[in-house]
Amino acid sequence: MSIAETLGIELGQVVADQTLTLTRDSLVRYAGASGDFNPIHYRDDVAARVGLPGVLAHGMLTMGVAIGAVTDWLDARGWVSDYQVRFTRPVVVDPVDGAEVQLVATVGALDDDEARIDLTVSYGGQTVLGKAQARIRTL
């Protein structure tokens, strides 16, 4: 059985339509996991001095966000054979609102074995991963 009767996908079926949103705890968690205490990403002081126009998401965490959305909806029916983006934008988040990220995944391309999930991922109407691909296998 192919992987897409196995999953019931077909061609530019859309398998993720969401709104993630990154908070200040997010970045506070991320970095103790990570090990990843750039201030960038967590004091405004240092953000400004630098530069940035305000703390940023760690691009990591943006990538693992958008991967979740495709998992969550792949289930254990399957698994994530290969990811890769590049980073484009930076995440500014708010010390309030936070950011919010759209994602979409869209099944890019099928083979009997394998399926290209195409993610676009934005923030404030801007893609912030290009080129977001994961290639996903069925159990």
The other form holds:
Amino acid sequence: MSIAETLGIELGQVVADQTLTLTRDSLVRYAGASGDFNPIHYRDDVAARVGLPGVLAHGMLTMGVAIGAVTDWLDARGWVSDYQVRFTRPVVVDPVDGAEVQLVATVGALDDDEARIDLTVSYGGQTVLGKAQARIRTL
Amino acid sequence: MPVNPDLPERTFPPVAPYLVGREKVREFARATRASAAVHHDVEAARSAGFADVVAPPTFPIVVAEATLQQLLAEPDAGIDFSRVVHGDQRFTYSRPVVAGEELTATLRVTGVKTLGGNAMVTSETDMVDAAGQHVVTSVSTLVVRGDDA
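Next up, the form predicted in complex with its partner chain, please; the one we just looked at was the form predicted alone.
The complete assembly is shown below, putting the previous chain first.
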């Protein structure tokens, strides 16, 4: 069976469409989980000193939550064999309101045993991850 | 000090093996909101054919981090960490990473490009399992901002 038949997908199908709110709490959790303790991800004074518009989400956190939505959809039916992104714009995380990130994941290409999922990730109406693509395979 | 243009010829020694812990996988999955059962529930992972809980796709950055520290610590690299931002990132897998296994990571620098006062340093970190079989390659480009960038 092809991957399209196994997963019941077709070209252009949206497999995830959601809004994720990243808060300062999310950044602290990700710092602990990843070991990336760069203070620009939790200290306003440090972010200001190095000329940033505010505390920024780790690029790897944005990359991680985007694929998390895809693997939630995929569940135990398959695995990600390749995942790439370009970090094009920072996500500034307000101390009170956080940052709302929009994510849409679409089936961008299909062959017999592999599907390419294209991710559009935006914040404040602007794309923050460029060429965000994941390749998935069935088990 | 500008970024050393001769870095691409450099391969670093493998870092100490990283033991992928079940609770670390769960913690990383919670932090990236990956809620599929295979990341959290051992029985769900086993029914899907895995030996233990499955690490989310970006988890190997935790393992790669020690290799990037080798590069940043290289005395003649000319990389000022306070001016470094992540440019792009890719993971290419032979198979998923599961808890309980040991990964050994080796970094090599593959390119240094200068673009408008910034330097782009691309490196590849290959991760192999205890049997020496390839599991995943992480490719990172670090952008080192120039003085006026």
